[in-house]
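Read the single chain below, which is given as structure tokens and is the form predicted on its own.
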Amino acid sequence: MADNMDPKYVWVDGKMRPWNEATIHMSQVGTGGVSSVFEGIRAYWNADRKKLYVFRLDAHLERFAQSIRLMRMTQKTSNAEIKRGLVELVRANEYKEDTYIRPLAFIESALFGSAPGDVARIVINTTPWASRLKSGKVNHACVSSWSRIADNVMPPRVKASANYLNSRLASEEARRNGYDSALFLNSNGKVSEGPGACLMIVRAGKLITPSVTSGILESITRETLIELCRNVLGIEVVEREMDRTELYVAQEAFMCGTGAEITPIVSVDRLPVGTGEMGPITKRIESIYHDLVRGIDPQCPEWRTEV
């Protein structure tokens, strides 16, 4: 790998190209992005098995030709197709590292407009991206005042490059006003997301997270959890609305994501969340995530890819 970190080669179109041939005109950036949806995905490596896994690959995949569609472009290229030329691309560029994945979708136009039907271009770069779990990172929050974007507005349940607009605003106010993250209000009052994570808060042992139609993005990672706390580690999850003031009464919180992986949230708004660091709970789901993206844990193969 460069030292300037970037990889040999690009997915485009179907085509494995070289890092300095995968350009469009200057022109492009700005009316393409517009349109643009994307997936981040994570490949974990295993430094005993010398493996790298991609996990959840097939289900990033559904929500990325989930996205395009929804965005109205046209998917000439096959899933499959799509996941054969991803395994070999990060196999090309010869990782032993944890990496993330990104495809990304959109139109090359120069109308900010595109007709619906347009045939999207799509493209798969990668990067090297060292896992925090374990790390002992934690996060202190606010809570936004600026408003998630609803679905008749802007759907979250789309992961397009444009919403993310939503989420640097409410980046940018809780850094500058002395915190790590920041937690969103959806339209109604009730608690949504964070700027590209999910949230859970455990209360009475139980893990509770809003809703799919609180405003949040169907997350791979969320889905994950709440599949493992109620199947393998014996967890009651509750999916419901979620009033501002069960942040301050809560006893754990995370985020939870792709790029977030699980990040402990110690405080909201300066006040504690529980004991004010991480939480059993936690440690328990951040331990059984952990052990499975690297296929230490044996359970769930099909969750992993190997390249």
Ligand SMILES: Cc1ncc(COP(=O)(O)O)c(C=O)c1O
Contents of the next structure:
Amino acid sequence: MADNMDPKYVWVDGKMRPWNEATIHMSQVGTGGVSSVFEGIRAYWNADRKKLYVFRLDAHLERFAQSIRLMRMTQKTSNAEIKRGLVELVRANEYKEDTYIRPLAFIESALFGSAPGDVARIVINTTPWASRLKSGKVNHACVSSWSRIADNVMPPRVKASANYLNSRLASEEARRNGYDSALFLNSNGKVSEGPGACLMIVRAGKLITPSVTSGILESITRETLIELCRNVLGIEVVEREMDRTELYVAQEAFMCGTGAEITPIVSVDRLPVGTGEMGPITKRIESIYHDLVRGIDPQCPEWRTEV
Ligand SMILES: Cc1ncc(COP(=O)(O)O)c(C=O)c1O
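Now that you have shown the form predicted on its own, what about the form predicted in complex with the ligand?
Next comes the full complex, and the chain you just saw is listed first.
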């Protein structure tokens, strides 16, 4: 690792390239950015075993391919090749700490938008990013005055860089008003998700989360937690429309996502959620998630790719 956190290598269209050589012409900044779709993947360092585990890599690469397809780009590099390249890259960058991995696909073009059949260029970048699981971090949230983008406008199901304009507006507003994070309502006035994570609440001992047709990114963490709650923890999970006022009467609430991991929401619009602290169900979920992602708990080995 270089001192300044820049990795030694970046993976570009099938080849590992030194960081300083992985460049693109400045004229591509706008058009490349608008066309781009990406993934955010975490790898967790297990200090006892001295091993790095990439979490849910196959699921992330499947969603990456889905985003490329939905944007009508052509993916010339197979997911198997990307997976091999990604593991080689992380290994070559010699991480011995929690790491964030970002595959990105974009069109190199002078035009905004893309023509059908455009071949996606694919880049993978890596950076250290320490987990905040079990750190005691909590969030105070507000319901945003911005609505979540809709499936027939800018589909949140696509992990498109351009969608994060909507996220940025909501996050900036939340912080300006003294909150840590925002919660979006969708165009039907129902609760959707946060700017960069999905939402789960607890009511009467059940976990409730907005359905995948609520204007959310189909989160891999959300799917992981649903499976763990149902099959391992014995907690009932309901996926359905969620009213705004349910946020004000929930016993517990938390954001979930690769970046957010499990982040308890302890107030919404200044009303405490439950006791105003991380709740017991959230704690159980955080604990099992922490142990699984780091490979401390040997269950679900198919979710961890060893580097
Ligand atoms: C808008 C949005 N929703 C949800 C998520 C969570 O998705 P995942 O669990 O696949 O990381 C993310 C990214 O982390 C996101 O950017």
